[in-house]
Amino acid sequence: MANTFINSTFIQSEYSDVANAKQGDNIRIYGMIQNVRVTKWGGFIIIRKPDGLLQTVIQNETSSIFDENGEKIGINDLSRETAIILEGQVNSANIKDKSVKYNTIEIAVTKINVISKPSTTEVIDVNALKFSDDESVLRYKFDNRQVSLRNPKDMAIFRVSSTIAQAFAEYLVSVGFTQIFTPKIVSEGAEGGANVFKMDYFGKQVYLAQSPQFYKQIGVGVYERVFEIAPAYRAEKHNTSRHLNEFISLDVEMGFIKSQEDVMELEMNLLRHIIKTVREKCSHELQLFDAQLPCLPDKVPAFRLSEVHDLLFNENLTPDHRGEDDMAPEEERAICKYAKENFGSDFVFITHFPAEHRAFYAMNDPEDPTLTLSYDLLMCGIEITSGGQRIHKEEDYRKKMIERGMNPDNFRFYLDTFHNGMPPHGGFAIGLERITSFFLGISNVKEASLFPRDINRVAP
């Protein structure tokens, strides 16, 4: 017979909700000590909660502190990263330190019980960690990532990142999309080229997925509208502030489109919802970074690639890049500045990239088969999205594959999708780390990756 019973009430329900605490309330909370400041009369303890920092005040005469064994101790015996249960009264406050989220209240402590404490007296001071492009600073932070993430600004990054991902899914579900989960071990790379990670799979050579492209297209034939939030892998030998070898891709694919403009319109509506949600739910995090969310007007400018080359050259904004098959970084910055000054938009679409430099599944423009019905979306000088209309007929796929020296037999499962009928469709992908870093004004995208992976780093 069972002698243990599980209460259906969540165990933390006995603790108070700080977010809804009011002046005069007696509350009981748990948390980690972020910092301790001792004074003659007692001191201040900053408590780290999942949603931000909270200030508490200890008076020597009225506060009691007990260690793990129930022995009474003093505030000097408390250290950073100690887990505690705290009881006290909510008082009004006007806290100037913007790293403290709850800046209109503080807790007058009556009792603290230590639950556990660090095994070292030389605890990493996460409060002292800075945001810097200095390689030695970044290396230290990433080498100690399991602790450095406890820094208030680092915590804020991933609350924003989480909010973006939640808003992404929320909006798409609201307009009829189904979330799918696709394999990351694949037989062929969706993007082709050399930037795929190869691995041995029980004696067979396979790859880590560069993109869920094949599978989300298959999903369109089932659900019509699909999305995924998942890792993607690129074996690019870059070590810059803009590159990661593993990143989180926010992928969308939709069927029964009339043109790539349907996809572009969906993305604009999606981004408006994301920006609105981040503004409403992450005001504290935005303040920590002095961040201004980008301006997304009702109408977003769109230029063909060739038009951008001509415009920027004729306006003497960049050197001559006419005839090139992509945009130079200086052009990305210049066209975004032009869009902001002339259209009041921090976003700009660039369309009709050359067919030979786009993925094989990009649909060629019927009016000019040397170009594709594809686009990049730039935000504040950097590309955040690639998308467009896809090929939906099997014969067009086979023709394009053969032209590119690809063996259609290697893509049999993929081509069977179109052999059995598919609607016109298209989609796009957004890098979560990239859009998060842009929203917060972070210069290095690795700071927006929970545990970044680049050409030098596979741990922690």
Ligand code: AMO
Contents of the next structure:
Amino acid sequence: MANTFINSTFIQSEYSDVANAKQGDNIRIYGMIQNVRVTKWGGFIIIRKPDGLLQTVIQNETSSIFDENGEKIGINDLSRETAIILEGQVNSANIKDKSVKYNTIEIAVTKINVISKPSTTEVIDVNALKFSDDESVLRYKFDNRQVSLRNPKDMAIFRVSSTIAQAFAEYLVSVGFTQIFTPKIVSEGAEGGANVFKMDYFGKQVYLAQSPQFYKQIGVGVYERVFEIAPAYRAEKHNTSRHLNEFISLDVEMGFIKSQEDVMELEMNLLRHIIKTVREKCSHELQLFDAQLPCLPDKVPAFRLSEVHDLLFNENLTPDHRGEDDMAPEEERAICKYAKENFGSDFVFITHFPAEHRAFYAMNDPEDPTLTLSYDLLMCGIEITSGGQRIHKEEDYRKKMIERGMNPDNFRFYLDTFHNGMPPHGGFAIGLERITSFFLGISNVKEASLFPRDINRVAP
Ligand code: AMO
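Hand over the structure of the form predicted in complex with ligand AMO; the form predicted on its own is what we had up.
Every chain and every other molecule in the complex is listed next, the one we just looked at coming first.
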């Protein structure tokens, strides 16, 4: 007969927390071997734990090692990527190797039991993987992503993105937001443009969601303040260092705003909390990348798009882009440099983009309806956020859709939301891979995607 109740003591008694280990403690550790270094008297075994690497020391005379069958073996018989249980005593240490997280302790091993070995003796040496923009280096890493993620720097990247996502949720929940989960198979793209993936859905054409835009606005009608952390899909045909075909979008939408500045203010407070949390929780990860977190002063500069074109041209910082309906990449870099030099800010807002260049849901500026109450937030020369105030009246949506040649009937459920009443509202979305890579000074956003999707890659 099957067991009636589960019988696990793993979490309660077997999982020992290295983070709380003190000198002199006897400790038992489960972990994978990251590296083995053999010496005359024994050697060092580096263990991979959830939060980083730990050094352990083998003394041939006092440490016993047993294989899966309980046979005694030597340190020479241990290889990388072997799962072990290790027992020993915590000693103080001063470890110089930056990749080792626990640099003030090491474990003097009394016993190791091998639990499971890899099926090859030639496992990929993840410790040797380089960080480089070189295409062939990236290809090798991404082709072997399932294993290359075990590299200490790659592990660090995703601890940082996890911390960013947690801090994002934590802050928003603390100010009354509800987390929602919205569909990614949708009947219409929310952002317009051609970069939408089509797919067959039982004979009907549907799309992968470019963003949760419609659904987060619907969420405002229900909960007033909502957020989502979820994948978004863009059929970007170009292979650049800042675009992915699937990225994680940190989305926010809030009701009862008075202007888009309320949304911008919320985003600044949110980013302050995120930066503070990453500084507190990820010092090891930041050190591994020699990374400096961005400066976010109390007052972040904000320029209208037309002002930026004028300013950069008049100051001789870029060629003439006046009259253009978006920022040129060289302008994005130049205005960020200008904001840093003049306002001590690594962030800069650009507002009032022309209506015809923004998604249809952006509210037009009542003072100049050719412009929208929408913004981009730039950091380190690249956009990390778009946001703004949205239209909240059904008739304004219908008018704008018809002007743009869109068929309102295709957006019935969305329009029905406004038909049934909505408060003034606005929101924004931050690309998780972009913000993570900027925090760590990584130049290719794909490195901050666990399993990147680009025009050439859908596996692993
Ligand atoms: P937008 O299209 O500007 O706005 O996207 C918001 C943010 O998502 C990130 N991002 C990307 N990251 C990697 N690869 C891509 N292909 C990619 N595309 C976008 C960027 C960008 O700033 N609905 C609006 C947001 C809103 O107004 O609330 C939207 O999706 O960091």
